[in-house]
Amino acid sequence: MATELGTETSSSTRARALALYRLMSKIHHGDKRVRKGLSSGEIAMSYWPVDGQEAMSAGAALALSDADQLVTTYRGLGDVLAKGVDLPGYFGEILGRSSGLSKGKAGAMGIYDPAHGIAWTTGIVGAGPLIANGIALAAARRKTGQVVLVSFGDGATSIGYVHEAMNMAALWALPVVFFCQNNAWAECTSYDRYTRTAQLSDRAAGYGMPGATVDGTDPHAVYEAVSAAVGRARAGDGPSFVEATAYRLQGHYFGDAMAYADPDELAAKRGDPPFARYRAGLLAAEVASATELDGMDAEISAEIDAAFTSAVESAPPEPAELKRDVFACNGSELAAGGVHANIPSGESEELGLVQAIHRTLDRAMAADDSILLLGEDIGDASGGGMFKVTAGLSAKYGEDRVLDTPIAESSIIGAAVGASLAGLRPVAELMFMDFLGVAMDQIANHAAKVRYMSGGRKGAPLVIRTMVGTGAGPQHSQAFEAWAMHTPGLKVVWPSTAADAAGLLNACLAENDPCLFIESMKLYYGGGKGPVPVADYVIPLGQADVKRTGGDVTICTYGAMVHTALEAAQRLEKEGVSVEVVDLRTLVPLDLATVVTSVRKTTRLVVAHESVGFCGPGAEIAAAVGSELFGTLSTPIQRVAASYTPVPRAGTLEAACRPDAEQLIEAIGRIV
């Protein structure tokens, strides 16, 4: 052990040791317990062991305030218990039940107790730090004190998604400590075999920040390498990297019989496990008796283990929590009806769809300086933005609310998730919606399902604003938002005007729900422009409107398609075929209402969008007015969509490749 204890007399030194004694403690037998119940067929769960990295935890743990936050991983059982964790509840959650944290919904991968600093756990592999950043965001712009410590395993190094957080971590100073539990093992592939850095702390340098690598099996090494980096947070001197080194004694998972391992070098480190050493060292010592470590070791085991027994008696959750949590309110991916708000009539401006977003925000921002805005090239130095929808924005609310990112989407979205869970209200733009599947992770894994995985104790309120490009080839100018509408805890919303645009944008801000905001490059240069009332409004998420009432024929569209089907109607209406429009607006949750009313009405329906036909939002809308109108349907129903290609950079193939107002015409040709 590297700390000499026998050197150290001073009741404080004796109180720090024995504070460290009792956490790794409390991880060791808290994780004795867990293979306990696996080994004796008493439970039955995924679990992850942290035999041999006891004093990592505990060593970190004590550096934090409890006002401190903690961002973990799935190997989270010694960082939770160390940090406070509710133990019945911890318990209750790793088993799926009723009990759990969160009504058993989210299992050990989504451990979140913010009584206790335990801001957010991730199962996916390097996605913490994203996360964490965002949250050490809304401590400095709140100026808390508060220091976030982010977790994570040495293979979670290899991930581009840590690279990402440490740059931006580093560029804004934020009071994150980044600390790496090297446990030899990146899941069953040994250290040697997926990385050259001989420490990996020696990255730290390349992001203009202090690194440091301790013994991860002594406690006071971590606790000083950890207490320096919450110092220098603290103060105001930006992140740190904290690698602590030691050697994992059990598989990846329970049943990993680690056959990948030298079974000597195995054997020899099991020999010697921290926590039975760092014992010995208080003993030799004399800093405690065996008698005083016998007694704190029982107390605790009979902690754990009632709380143990209290979770696997408890009930699982019913059958009818399954849907509850997924919204706010146990919204469902149907709006739930209601009486449709009117766009307010009075004294109106004529705007574009740029001009009614960028006035939307300058407003909120003024009345909530919890709003803030992320994204590439957004803030005024950078030119406010590529299509000067935030431009004077930076200027007018400082650079601390309108932050330029680095090029770095995952970062963004992971940064907005985060300040969402600290009490922001972020406002995080994607150049393009084809960026969506770089951030996918961040948006489908975390942001849609925060308020699930807290057991709708917690939502995101944030919105991803992005936009649908034109003319600009297969990598700019794809519409994703089939990928957004399947993506459970996720609102989708697509104006096709600025009036539409003000009072949805509006909508969306003061959701407790990610919402995806998608704008459409071609309405930008003066398609969308139109009328907008001056005073403020909301439009609901959740409720269509009808653009041009007709009888007999209806097309339900959104977007940029709106304005081709009223095309459409017009040249329709010389030849005696009256069209109705259906504007969506909102795609999740869908107002199918408003549809089946039209349609019930018409007996004909055609459903159009911009994005490709195959498996697209359109087979949904058809298959359920089909369902819901069987009888009343005079033809089949009509879709009218993108070829299943990429989209073409060429204008002749991009023209050949959208749906325009003939297509329309000839598919309603088909069935009047």
Ligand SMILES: Cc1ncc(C[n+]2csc(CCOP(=O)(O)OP(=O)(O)O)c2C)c(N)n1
Contents of the next structure:
Amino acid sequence: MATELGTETSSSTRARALALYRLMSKIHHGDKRVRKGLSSGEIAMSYWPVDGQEAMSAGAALALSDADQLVTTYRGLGDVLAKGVDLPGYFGEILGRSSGLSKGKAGAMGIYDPAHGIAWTTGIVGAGPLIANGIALAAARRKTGQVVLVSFGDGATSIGYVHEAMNMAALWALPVVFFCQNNAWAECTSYDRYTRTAQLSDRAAGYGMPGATVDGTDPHAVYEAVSAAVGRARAGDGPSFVEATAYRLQGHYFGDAMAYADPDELAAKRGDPPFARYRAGLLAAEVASATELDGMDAEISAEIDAAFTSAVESAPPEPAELKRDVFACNGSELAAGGVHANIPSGESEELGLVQAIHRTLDRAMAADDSILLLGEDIGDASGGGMFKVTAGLSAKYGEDRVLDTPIAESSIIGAAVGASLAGLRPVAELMFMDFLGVAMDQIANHAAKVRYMSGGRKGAPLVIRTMVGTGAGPQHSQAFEAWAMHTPGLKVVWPSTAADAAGLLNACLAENDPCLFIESMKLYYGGGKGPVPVADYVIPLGQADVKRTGGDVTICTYGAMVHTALEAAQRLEKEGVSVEVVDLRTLVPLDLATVVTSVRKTTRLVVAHESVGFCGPGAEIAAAVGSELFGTLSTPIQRVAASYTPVPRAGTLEAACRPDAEQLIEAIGRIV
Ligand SMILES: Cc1ncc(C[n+]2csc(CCOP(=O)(O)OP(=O)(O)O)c2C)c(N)n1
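Given the form predicted alone above, what does the protein look like in the form predicted together with the named molecule?
Entire complex below, previous chain first.
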């Protein structure tokens, strides 16, 4: 029902009233049809009803243009139907059918229909606003004139994400409408039991944006408030917060009997449902006749029913679908193998890790204006980054491409996810890897899930650069690569040299899926320095590198530990032990083939990493090599890794916690 960008949304009051009725009717009949299917046993699924919230979604959708973007939630039936979702694809998706928009892989919590302006849906309460910012950032950068409306519940306003998102959106004057559907319940908890804020829109002023609370049972009131917010956003005046209040007439989920609600209040609300009230109002004001409205209802109901029935009758996805769409081209956690690329010969320059990464970002930004950087203190006005990796880039490419962010890691990654959904290639910096947890929902539940939840239609081509510290104690020295490796959908890269860093970062920048690019603080301080070809080059992900050849034992490692392994190998050479050092370079996809080839030759393996040994990547690699080469191994596989402790501040204790060359030599001594 939305109109062309920039034109009037309705030519007359009557037309608008009928347009709102049509949308409310569509939502009402859609919701009713799903609940009918559930109560009759025709279908079985989790469903979050929207009975009572029709006017909210209808009023908001009518205020948007077709090109405007919607981000919504699991309780999104009203929002997406009003925005014009493909109905058979929608019902197929919520029913988990192959005909679904995402082949049934995402369900109602993951509706993605970009052709109809449905930019993302999340099942994580409060996460949508962070992503909406990124979509809006892309729209603003590309001057598309689009506005992003992000819809969320009142309960979501208690989570930090929403606050971070509002702050960032206001700071950057992003074209976002924060649309809070206050249905009086945060799941089963009533409003007055989770906040002392008189009305949620009061909070908007704290972030420097206008806020309004309107009657969410009146579609005109919602339409007017959202239209004003959309107009403001479209004019470049930034975000607004619109709270629409109503009462959820059904349980939080289908089957929830609402035993927690006051029965009298619930009965009174159910006795005066907004859709019926709006219809009665139109009839009383003689805006339309009962015949006209009945005709509209019948037509809509038939359309809904046909789409629903086609979904019910469509086939479930084939089992082979399970492993598709984790990565582009159906790539998996293991590298495909094949010919390994060489770092080009020719002229080189001596660079440290910081300089190599800086040079790579600089060249990539010059070549591709869809690349933008986000992070804390990365702009020149803030010093060009804690370790100066990005120094000079904002001066060269502008502050709209090198964005200094608030200290808000979820916002940084959320904005990157949104921007990647909207066609940009963001590079987000998380200053220390210890802060991964602060942004983990955006990383694991969103960035890593985009391809799968879109049924392979879209990836999130973003790079997260982060650094493993040293000498900085328990909260600034941790290596969490195992978390990332355990999250399907995320590529994980950890270079050991400046030359590898340049080639691998180039590969990440060309990827169509999210990459976690890990840097070692230790290597910033000199260990990673070496010759880097002047010519540009790519080291494809999933290609390990044999950094030293040997015949007696293989050390398989990555990152700063590669240098420790090389030191151990050099010392052992004097004792007549020949050590091969395999630098994995990429942890996902893992180049198991190169490790297996090496161990087939040496028949002995030591896996080493500086992160905690217990349940660490070494366990996975040891198990994989053990299964592959059981009959070939001449000794048990050894693991050398950090102790099962936090990383202590005291230098002596950190040295004892982290594996060193001595421990590698000891481990090799046990098997050679
Ligand atoms: C981060 C997170 N915490 C908890 C949940 C479980 N949960 C699902 S819906 C919901 C209630 C959210 O209430 P509200 O934001 O008011 O939205 P509504 O369901 O009313 O649309 C909760 C707690 C979740 N999905 N995500």
